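Shown here is one chain on its own, the form predicted alone, set out as structure tokens.
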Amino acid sequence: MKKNVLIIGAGGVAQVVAHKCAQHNDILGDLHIASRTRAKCDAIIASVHEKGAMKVPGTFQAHAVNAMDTAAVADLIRQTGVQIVINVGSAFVNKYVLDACIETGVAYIDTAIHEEPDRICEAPPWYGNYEWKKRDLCAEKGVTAILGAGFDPGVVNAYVRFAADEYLDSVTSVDIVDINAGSHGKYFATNFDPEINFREFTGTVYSWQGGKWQENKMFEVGREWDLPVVGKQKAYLSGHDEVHSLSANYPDADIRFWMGFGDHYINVFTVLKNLGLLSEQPVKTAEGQEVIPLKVVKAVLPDPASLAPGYTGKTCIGDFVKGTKDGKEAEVFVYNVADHKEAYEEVGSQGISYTAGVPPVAAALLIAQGTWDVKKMANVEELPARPFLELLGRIGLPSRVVTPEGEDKPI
């Protein structure tokens, strides 16, 4: 049994994680949250108390830390006595926080793949560039490290495992479809860190098809999907983290990720990209000041956390998993629908942050209770799916499955 949690990060997803940890502090124990700016952590803790989220009286403390300083993170882990770290900071800090967890022997959970600030879209599989290089060390030291335990990656990985375990004899293709049918009312904004958001869409789109990596350009391949609640929506083949682990664990299946975009987003994105404003490489202004265009764009766009109060509508994220059952072709659709307004009313964040923030808390609870305390590094599809999905349903993210027979039922 492990307890006492340190949350790294203080953005919209961290706010959800904080509230959900507080709602289960009877199991998770003492809570701590740290980021470069302590005031942001203090504000999140204040929101937890305003909502009365703490299930039982207990500790919830804020700290300042540079998460790219492994030694500083390790010192904070020792100082607080935590046994589980939930890393929802920038993707740029992942490898440093992971190293601190390995050094101190505590469990590690993240929600996205590590990225280097000056590199976009490295060679696939992306996990092989950083995280998987520490697999042997985690196993040697008995350190539980759960990679990509958000929604996508994370829950969508579990959907594949769930379909394979309970409905199919073999998996031949996986199409992950992410649709946000909500509206934030702004001229233009991104639902999570603009820098990370744009980096996802300026590089090569990698999918795993025919047993090899296929390369496309963003917005090159699109199709319409008809989904529960949100209806018919256009989505585009996109590069995404989960493709890079699922392709290793289901090498005989085609693995594709599709994300929904409106025409307005595509138009603005295209102009920004064509002007060079989405570049991660520094440029000099006429005054001799060095700036990174992508960071300037991030600075002028709305903070994703600020979108929450006025956000309306729903999201639908799910997996179409095809394969065979008893020698015949079969398809399973596993999905979740989330509501932006309901998320804001519960935890003060919009639905995108909510779907990303609830799953790592479920992972922490499963580690605390021993179910996922595997003492090695694992991607979510390598772990038992049903306990994870059932727990998610109990704490705020219920999933449903459309069986090969066409029955739509809760998990």
Second form
Number of protein chains: 2
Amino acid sequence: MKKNVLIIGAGGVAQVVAHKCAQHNDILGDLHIASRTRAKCDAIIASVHEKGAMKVPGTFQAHAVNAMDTAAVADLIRQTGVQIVINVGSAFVNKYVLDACIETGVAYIDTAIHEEPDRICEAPPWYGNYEWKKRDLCAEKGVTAILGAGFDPGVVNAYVRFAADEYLDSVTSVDIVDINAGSHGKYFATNFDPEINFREFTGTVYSWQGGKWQENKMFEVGREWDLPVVGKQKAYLSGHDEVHSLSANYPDADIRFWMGFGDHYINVFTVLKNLGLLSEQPVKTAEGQEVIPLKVVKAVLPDPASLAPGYTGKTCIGDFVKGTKDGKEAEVFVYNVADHKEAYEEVGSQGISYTAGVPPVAAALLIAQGTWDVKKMANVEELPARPFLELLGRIGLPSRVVTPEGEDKPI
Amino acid sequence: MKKNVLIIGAGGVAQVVAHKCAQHNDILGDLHIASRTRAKCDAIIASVHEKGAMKVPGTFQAHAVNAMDTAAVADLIRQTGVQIVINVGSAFVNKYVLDACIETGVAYIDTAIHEEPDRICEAPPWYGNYEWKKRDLCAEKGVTAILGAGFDPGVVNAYVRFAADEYLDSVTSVDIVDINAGSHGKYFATNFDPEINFREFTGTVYSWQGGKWQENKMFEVGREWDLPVVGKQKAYLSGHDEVHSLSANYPDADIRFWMGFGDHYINVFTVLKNLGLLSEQPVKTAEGQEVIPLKVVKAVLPDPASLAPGYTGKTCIGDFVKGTKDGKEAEVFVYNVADHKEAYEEVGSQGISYTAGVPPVAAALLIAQGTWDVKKMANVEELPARPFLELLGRIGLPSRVVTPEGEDKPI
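Given the form predicted alone above, I would also like to look at the protein as it appears in the form predicted in complex with another copy of the chain.
Below, the chain from earlier opens the complete complex, with every other chain and molecule after it.
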């Protein structure tokens, strides 16, 4: 039984994680949050108290830390006595926070693959470049490290495991479809860190098909999907973390990720990309200043957290999982629908942050309760799916399944 | 009789100015060119010699100077013994170079209004903010300062004076139309310094109508024009320097400037502007670096000079001048057609640089010969137009006029 949680990061997702941890502090114990800017942590804690989110009286403390300084993070872990770290900082800090958890022997949870600032879309599988290199060390030291435990990656990985466990004998293909049919009312904004968002789309789109990596460009392959609640939506084959672990765990299945985009998003993206403004490589201005264009684009775009108050509409994220059952072809669709306004009313965040922030708290609760305290490194599809999905349903992210027989029912 | 010329600046327009000065160094005497980066000046002089452009054997020297340092520019003027300065540096340096010419008593020519880096589209008339404040001083010291002597402003101002001198008793409206029907083959590029280019379009569009300033937004007012050679083209009411002097010299006439834009340009511009990437005000990145977005956009766009080798097609810039003649309404259209490829073959520059760079050399020749050595500050429409337009025709920029009777003939 582990308890006491340190949240790394203070963006939109961290806001959700903080509220959800507070709502379950009877189980999770003392809460701490740390980021480069302590004032951001203070603001999040203030919003938690404003909503009266703490289930029982308890500790919630803010700290300043440079999360790329492993020793500083390890010191903070020791000093606060936490046994679980939920890392929802920038993807650039992941490997340093993971190292701090391994060093101190505490559980680690993140929601995205580590990235190096000056590299995009490295060789697949992406987990092999940083995280999986620490797999043996985690097993040796008995450290629980749950990788990619947001919604996608995260819940969508559990959907595959759930479909395989309960409906299929074998899996032949997985199509993960992520549609945000909400509206933020701004000219243009990304739903999470613009830097990370655009980095996903500027490089090669990797999918796993026919037992090998297939390479495409962004917006090269598009397809209309008909989904519950949000209806018919166009989505494009995109690169995404979960493809890189699901392809290792289900090597015989085709694994594809599809992200929905409107024409306006594609136009803005195309202009910025073609001009070179999404580059992670520095350019020099006429005055001799070295600047990374993508960081300037990030600076002028709305802070994703600022979108929350006016955001309306729904998201639908789900997995079409095909395979065989009793020798016949069968298909299962597992999905969640979330509402931007409801998310804002509950935790002060928009729906994309909500769907990303609730799952790592569910993971923390499962570690605290022992169910997922596996004392090794694991991707979500390697862990029991039903307890995770049922718990998510109870704490705000209910999933449903359309069975091979066509019945649409809650999990 | 003045001679010996110093060119300030080393961009695409300076390249044209250098070649044209060299072609007339029998009249202009010693030539000098100075910019922040001396290597750029060396490259221009090398291209002059490569084309064998020097009419007679003579001096052409490169210098490094910070053109925003009036004392340094004045020192260079004294040291080189020049009597004419052609300033085609950034619009940010104009007032400093003008001051250096006043201090040393030499003739000054520029092609654009002075701008302060952190301000766009100041109160009209723009010339009143910086240049015209030195009008009395120039008259007092007998300094010839020709403002805005490029194509637009410049030749288009002379077109108004020409129409008024030779065809009209009074001027009631001037519509200046600038169409570039050429193709550079890049995804996107501006034809001159992107920073100056975009700054023209991000603020208020001032036009002079009904005896007062009218304010519009860019791309708010569009109209199709049917022009010689380039045909029917859509152009938009835009802010431009010449409106601010012509309105003072022809206060009873409506003065409008129309710039042609394709849908693709407008889309890219709209995306960049709406995102805030064309702002001249600094933003701070997440890492705390202060950056001016517009300077980063400039850094990622092609150098306008680099467009020259592949540029094809033609430009048409002309003035529709309406008024009265012998009590009846009359219209004159005065225009030039230039060819990108021919410009490149002659001086190694594209057509936009060519049309901007030849006129200030014509102005320098007219000063050298005394015709325009007026020993005061003047905008181009305040000077005799016919000698300027005839000289331009002889040195590479022939103009034509469509008379009130509909005859299309050379000037």
